[in-house]
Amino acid sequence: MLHLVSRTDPAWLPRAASHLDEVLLDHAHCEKKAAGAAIKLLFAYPHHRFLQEPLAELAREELEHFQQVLAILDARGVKYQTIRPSPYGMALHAEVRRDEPDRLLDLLCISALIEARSCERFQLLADGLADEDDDARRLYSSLLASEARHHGVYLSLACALVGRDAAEARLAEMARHEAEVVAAPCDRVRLHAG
């Protein structure tokens, strides 16, 4: 279960398919940011021993995914470059509380929700891309299980931090906010927006 309270608008898939190179470029940046987020948590919370191995493994996997997306971009002749990100991540992080352990709980919940939304959208792309985009379709199909697992890892870490009831209650609150954020109009087509 991905703990999302909304589904992606059906209009997203045709927009994403018609701007697939842009979505792939955004995806590469998302994988790199996901690795960075896991590493940042490792450094910010060294006193939480239970975080160390799971986050190190997540960071490694996210970097592997980053390399896989780079290979697809190269094969498609798309130059890897900086792009304007969607407002999705910043809007989610605006809800992070300041005091601990609430801050860490919120960061873990945000990561869980981002992984869940990625999984949902990867499924849409895996099922809906045309034959001429078979390389991307195979990539998205291959990443589904790891995205779902990453969602579960972040949720498990949140439960280890504050207990299952408190973690799931906060995740549900943040999932409602995530649904509003992902539904907001965006002038760019991105993995988590548009």
Contents of the next structure:
Protein chains: 2
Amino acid sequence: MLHLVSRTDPAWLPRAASHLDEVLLDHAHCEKKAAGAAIKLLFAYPHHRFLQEPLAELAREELEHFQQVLAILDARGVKYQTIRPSPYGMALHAEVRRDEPDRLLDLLCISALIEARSCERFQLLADGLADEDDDARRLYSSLLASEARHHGVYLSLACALVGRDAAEARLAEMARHEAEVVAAPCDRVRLHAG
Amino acid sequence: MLHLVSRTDPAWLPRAASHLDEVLLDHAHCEKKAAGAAIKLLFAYPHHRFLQEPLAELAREELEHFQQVLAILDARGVKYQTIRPSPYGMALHAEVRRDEPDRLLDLLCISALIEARSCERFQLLADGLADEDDDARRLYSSLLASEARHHGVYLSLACALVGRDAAEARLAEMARHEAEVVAAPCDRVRLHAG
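Got the form predicted on its own; any chance of the form predicted together with a further copy of the same chain too?
Now the full complex is given, and it begins with the chain already shown.
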């Protein structure tokens, strides 16, 4: 699915469902970080004209999702506060190469994979949450399509950068790493953790 | 006007009008920086719940304006690229105090003043650009109201942080500094330069 090379362990959903407030809080920070990452690319690569509108548009959507998650946290009486993230993002970024265009290609592939994994997990939540969590279930249903679309945006930017073959080859390589990282045991229940 | 303590020197408009492509390019970067500044506050102050939605909303609007300016640059055949900024932003930030809540108050006041100055100058451009620059003239007309609104958002966040009296006192102090900084002679024609 969306270039992922693994499916989420079936044990994840019941853990997530029973720690849903924590998952939603983690999710709020993930949306904020997704917007931040897109805007960081706008600042780092002003000479890549083709990145500008797609990433500005994408960042706007991530911010809108951030606001939607905040509204659900409020409705559930969950205080928005910092939360220790999963090691996922840092582990993926450890693989980013230093020279250009490798560096940008890797960053685009990482974002594509994060969007893909979010999409896969949102589907699990949309299908598997209980009736009493209908607010969150509807949220995850409604966000699925954007995550899949954002995956496509990042992939198409990677293709524009280095051509389709090189982009897909690197994405496949990083997808194997992503599958290991996301499955690593983690003491916290997070959107992107085992 | 909007807590500014000076009006733009009448010599600025003819200079800006005759270097409009450069002003538009500077403007694109300003919108991007405005979004970046708002998002930076989201990351720096997650414990200030009251900042989250207003700044996420504001950042989305700045990104939309960024896209609008890019479209006009494209239509005019101006290449989007980096441009040496005016000393304005850095000069304003040099006054930011180190301890909290002073630091955040100062950052909110600076953003309020930048929005106010943008609003004042957009009005000059909307009224004073030639018919042949109708695309830019219409852009500046359309952005005026948001800049005034964003000024109000930042001011109301400053009031929420430290109370109305303290917020307005610091804003007045920084507005005097802003008036000096924006009037300082500059060899470049910029949205926020003399």
